[in-house]
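First, one chain by itself in structure tokens, the form predicted on its own.
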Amino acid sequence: MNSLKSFLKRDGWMLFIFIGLLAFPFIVATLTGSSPTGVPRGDRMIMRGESVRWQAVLIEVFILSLLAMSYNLLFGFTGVVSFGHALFFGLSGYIFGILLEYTALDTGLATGLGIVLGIAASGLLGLGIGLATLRLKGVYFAIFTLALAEMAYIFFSRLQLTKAEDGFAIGELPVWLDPTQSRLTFYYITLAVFVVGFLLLRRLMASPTGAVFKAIRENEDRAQSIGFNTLRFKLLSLVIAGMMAGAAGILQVMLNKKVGPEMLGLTYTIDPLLMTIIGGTGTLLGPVIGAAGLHLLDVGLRDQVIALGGASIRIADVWGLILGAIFILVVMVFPYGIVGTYQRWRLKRQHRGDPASAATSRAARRQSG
């Protein structure tokens, strides 16, 4: 019992907000009249109504909110730099589309083939990468990263093979997984992911590993000097975020049943730095609260159109320059970030008052990472 009332205490709000995703299509489906599973034409349903679409875009925050997560183990909390993160995430989605669409497979056994293989390489590329390059420090493994991740989307953009800088489309996937016919069934999947992925990241993180991965990132001589292989653990924490990526990648090309070069594009790397700095350089929750909130003011404004001076100008034609803003603001009043600048804030408010529930804090701080 006492256990029951410690997890709810700690994790209830979270419980209560998971609760709440669960119940989220039948809630938009209620409050406007729409059906969650789409409009039925013959034997398919057609994706239409306001419960779907809105699906569609908490799906896309789920996938956003799982690479801006693997993009914070390696940056936020092992403390390694990288600007080539898209290829992880567009390599596995080129594994997967090309099992989908260029072989003979079955496509039940060639979507389980590609994403077995698209996570596996992305692994093995995180791997590779980290072998030849993280004895490079600072700026120097950035750019070689970088570079990576360059020549990767000139290949792809030129290899005829998968129709070069315009991508081709995914004809079919299995009917449970095709969200063009089971929208519902795909937003608990990647629902599914999600949840798996960032409670695996906050378990990483409580264990002794983690502590490692955050002393690395505080100071890795200081690391090296009591005894540990800094080298094997930043391969690890490469590894792991590289395979996060490229599950978020698959997912990514499932919603859109399309692969293109753009998603090796830096947009794929910078928005996950980005929304981790706005969240939280080295929470949890912070690049969750980072993708969702970018995200969704990207889906609420892009169409909004704003008289200026006796003129139109729309939202989607300005958002680099809102986006910029954004940052800009965010960075001036949370200088830690969302989540890490209101745990320092609490911090600072317990120490003024009860020594002892500050030291609890501190620690539960240091459990949940």
Given for the second form:
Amino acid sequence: MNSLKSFLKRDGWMLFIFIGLLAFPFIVATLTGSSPTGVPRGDRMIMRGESVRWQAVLIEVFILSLLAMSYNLLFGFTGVVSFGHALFFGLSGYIFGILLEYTALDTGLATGLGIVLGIAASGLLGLGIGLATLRLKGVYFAIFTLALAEMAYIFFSRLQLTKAEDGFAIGELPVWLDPTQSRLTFYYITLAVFVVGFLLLRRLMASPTGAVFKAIRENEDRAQSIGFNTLRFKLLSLVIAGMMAGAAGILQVMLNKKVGPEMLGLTYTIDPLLMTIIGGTGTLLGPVIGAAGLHLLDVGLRDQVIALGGASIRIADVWGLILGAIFILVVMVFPYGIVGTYQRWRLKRQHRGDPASAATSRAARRQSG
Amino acid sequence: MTEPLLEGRQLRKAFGGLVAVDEVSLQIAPGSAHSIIGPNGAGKTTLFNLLSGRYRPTSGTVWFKGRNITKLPVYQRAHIGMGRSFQITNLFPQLTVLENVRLAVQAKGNDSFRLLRRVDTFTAPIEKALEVLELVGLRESAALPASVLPHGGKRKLELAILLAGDPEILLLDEPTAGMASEQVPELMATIDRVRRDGGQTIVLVEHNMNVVMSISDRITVMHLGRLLAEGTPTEIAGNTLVQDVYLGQLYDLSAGETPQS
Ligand SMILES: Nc1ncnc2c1ncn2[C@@H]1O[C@H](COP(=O)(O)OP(=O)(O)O)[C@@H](O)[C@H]1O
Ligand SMILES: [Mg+2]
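Can I get the form predicted in complex with its partner chain as well, since the one above is the form predicted on its own?
Expanding to the full complex; the earlier chain stays at the top.
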């Protein structure tokens, strides 16, 4: 019973949010008088109403959170800077889409196979990129990944087979999974993938392997000197991050029922990077908070129009500008991201409580100052 | 002589035109305490970097227990029993003091690819790390981030990380660099104690002549990248060449003082 108590004290609020997310479609439905499953028309469902609309928004938050979490594993926890994260996201998306649209496989089989192959290919891609380039130091690795992602983007933008720049639509998904038919089910599926991803990542970062990741981020040279083959751990981190981003890409394709080169574009590299930094690099919750915050803002402001003198400006058209401004503001107010800065602040407050550690934190301030 | 534990043969390291280590051959006998002295810029740290694998020699070879390890990666040297500390403090700054040391213990074990088990369920490495922290006098600071330690504490932690790996040979590059002089004897006593208890071999770069003369079985003198002399402390103290070129200018051996720099 004691362990339950300490669990609730430590993780109770997360459990609370989780229950809130479970109930969310029904809460919105009740508040707005809409149906959580959409409106039936004949033997099909039409996704109309506030509940299903907000489900889609949260599904996007879960997907972006997964992507940002995977970016954070590499960047925040292992200290590996990649500018090609969209590569994993897009590649698995294409593999999944191609299996569904360009093979004669039965839809259910294609879906299952697409998930497995898409995620496996992302992991292998991580392994390949890592083996080829992780020996490169910092910025050179980052530039290589950027170049690779851009090449993939250009390749798929030109590839007629997959309808080049337009991309191609997914005609059919298994009905129980299809977000245009069973959005509520799909909502719970993405929620589950997100929660499992989060818990696995949390456990990983509390494991001996995660400890080595952090050691590499802190000081790779010393990590080698005490006996770690750091290349192997960086590869592992890249493979896991790749697979996570790959899973996010597949969910994205399911949600939009479309695959296009934009999934390989810079946006899906930069956004998870910004979300991670805004939320808190190297914290577990930071990327989630960053993803939720930025995406909800985007959705809330996207269709707003501001009148400026004679001209009226649609927020969606200047979203990049606004994103940049938000980024600068947050980084100025929260130098370690929202979660990171909060954690530091709390640590300081705790130390103020007892005199012994107050002395050390004074010493710490002297040291750093 | 018995087979040396660690040996450098005609080691040479050039940085562009600058030859930092020039045809240095060095044998470290098992169980000995072997000091390397010489003025700043003599090439001592570079020699350590060659022996520990951080740098590849321009030419020459490194041997450990009769095996040519010149091309062995740094991380593998930890597993065959070599360990080093750094003149310029080289820690995991944002990790706790305990975690800094625990990682060094973990590195020598087989649990580093246990992805889904919590680190705190592996109690042996934690206990081992706490023991080492006790030994160097940092147990009280175990929960602090390494970055907040005062300089002396960081030097102790540097040593603790090295000791936690249980090396057979310890390459100590100025372990007391920058420490307040009253803390130096304590740290050196710890090193000496560890060595007496565990029978490890020590290679020491140190400027404090009291320490060097009292702890060493053998002393190698370097100057401008070359070996100037080698012998027992008495031989080195009596070597007129060494006196002229190095010790004479910098140290007053009879008084056993260290230079004021
Ligand atoms: N990485 C490096 N690149 C270029 N020059 C170096 C490097 N490391 C050391 N040196 C040079 O090699 C010489 C020997 O340096 P070092 O081995 O640090 O001497 P010591 O440890 O005896 O003071 C110095 O002239 C130093 O400037
Ligand atoms: Mg030096």
